[in-house]
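Only one chain comes next, encoded as structure tokens, the form predicted alone.
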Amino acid sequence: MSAEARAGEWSRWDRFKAYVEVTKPRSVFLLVFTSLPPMLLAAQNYPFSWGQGILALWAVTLACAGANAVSCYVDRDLDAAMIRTCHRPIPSGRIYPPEKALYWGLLLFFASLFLGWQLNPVAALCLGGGMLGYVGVYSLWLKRRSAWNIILGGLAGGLPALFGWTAVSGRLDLLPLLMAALVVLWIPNHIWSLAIFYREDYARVRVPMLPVITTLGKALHCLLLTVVLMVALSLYIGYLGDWGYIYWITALLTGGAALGLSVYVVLRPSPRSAWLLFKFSSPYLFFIFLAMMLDTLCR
């Protein structure tokens, strides 16, 4: 059955859910959440209102959602060929023709730019950089060409955190840059552990994720290195930001768990152990930034 024929079978509610799903809501939630602690931290030193905060949250949410939708359009052929992604809205025919997802994503993104510009030009630039990095650098340029896809394309993942600071301050500073860098260092272990679990899936569509193009041992050692750097940076951020006991306890416990799981995967490499590391990675980032937010509110 053609995608056009399948599209006629879906109800309006199915189509509505598809347009939400193509934005990858769980990914949006986590990225938007990383913008909150820098925003609250900046609000302690710069004038800021609740109205500006709501505007900023709408802007970064629409930007992340729009970038995800456009990326799903770009990757529609890969998604259709991979077992992990073949049921997404575009390959399943719930959004047809696929260009509707592109227009939807661009609409969300330009709406976010408009809102971001109401805050300040630097904040709008962060939003624009996120789309350029994720869709331009990662999806269109590197994803199908180089194992550096996650390293360079992942730079966009740190921009929501940087946006949170610039939305309030209108300027760049070292601490929010390091908070953004923490997200960037988190991305390789998140994606590579997933790629180990779905190694055959990525290999079949010739996406050169590191675990696909090199030996599993080398990939795991690279993964472990990024986790070591990530945990080390989280501790330096605690020192530089003068965080309290909430952050330090969380950083030490979650960092120790991340290191322990990564070493376990290196010593006992298997799809199952890689899947455990992948499932832990998102809670790690959430709890680290939650601890930042709670410490900021307790000051």
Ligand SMILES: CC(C)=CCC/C(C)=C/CC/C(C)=C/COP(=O)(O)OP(=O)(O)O
Given for the second form:
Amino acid sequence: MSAEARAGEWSRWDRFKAYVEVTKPRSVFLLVFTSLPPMLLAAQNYPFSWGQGILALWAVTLACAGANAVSCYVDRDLDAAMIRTCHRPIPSGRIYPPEKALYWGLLLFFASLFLGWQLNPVAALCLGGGMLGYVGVYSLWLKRRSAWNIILGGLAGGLPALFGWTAVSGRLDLLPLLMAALVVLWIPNHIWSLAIFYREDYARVRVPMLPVITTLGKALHCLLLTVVLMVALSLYIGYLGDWGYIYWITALLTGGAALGLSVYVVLRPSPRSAWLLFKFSSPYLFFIFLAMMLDTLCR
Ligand code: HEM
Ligand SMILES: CC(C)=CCC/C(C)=C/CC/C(C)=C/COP(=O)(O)OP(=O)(O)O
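Show the form predicted together with the ligand, please, because up to now only the form predicted alone has appeared in this conversation.
Below is the entire complex, every chain and molecule, led by the chain shown above.
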């Protein structure tokens, strides 16, 4: 049954939930969480008020939610065709016509830009760059064309972390840039592990994720390389940021687990081991940034 035909069968509560679901809330949570440690770190070096912090949190939340909703509109044809995404709000008809998701996303995004501008121009630029990078560079330009889509398109993923710092400081500095780079280096293992699990799904809709267009072995070696670089950068950030025991113990334990799991997937490649690596990827990033936050608060 078409999305149009099903549009009438959803309750008001279903539709409300759909407008939340279309923002991909789980990813928004982690994206926003990566902005917290840089924000708290900047607050120790620049004038900061809790009102500013709350404004910044709202701004980055609305920006990521808006970008995700616009991306769901852009990818509505892919989402309808992929097994993994066919039950999402637009293909399922819970948001109909699809343009409502576009307008919803743009509303959230421009609201975030207004809030970001109240903080400072650099912070607003980070939010604008995030939408441009994710929706423009990734969803519209590279996702369907290049196996390196998540490398260039993934830069947007580091912008919430950079926003956290600039929202307070109004400027760019090396440490927050490296914290943002850690998120960007985390993305390949996050998505390529998932793309291995859903390889046929991506192949059927002709999205050239690296594990789809090259051999599994080559994709896994590229994945392992990015994990080695990610763990190395996490250790350098520990040195440069002069973080304490909380960070170092967390970085070594989670980094060791990430490396071990990645080597395991390379040695024993299977949909199950790839899925395990994907499901581990978000907790890895969460605990690394949580350790940064706790260390900062303990200073
Ligand atoms: C170009 C960059 C990225 C791509 C292509 C990507 C892709 C994906 C995909 C395909 C999923 C599965 C969604 C589903 O099936 O419902 C996912 C889940 C997720 N993504 Fe990403 N992602 C990217 C960047 C990020 C970033 C930067 C973050 C946060 C810092 C993030 C956080 C999450 C979270 C928390 C989930 C849910 C994980 C779970 O269910 O265990 N993603 N991502
Ligand atoms: C500051 C700012 C606005 C930054 C933007 C950060 C951002 C929203 C990054 C993308 C995160 C994400 C969940 C991508 C999904 O990729 P996908 O669309 O390929 O996933 P799908 O196949 O599940 O739809």
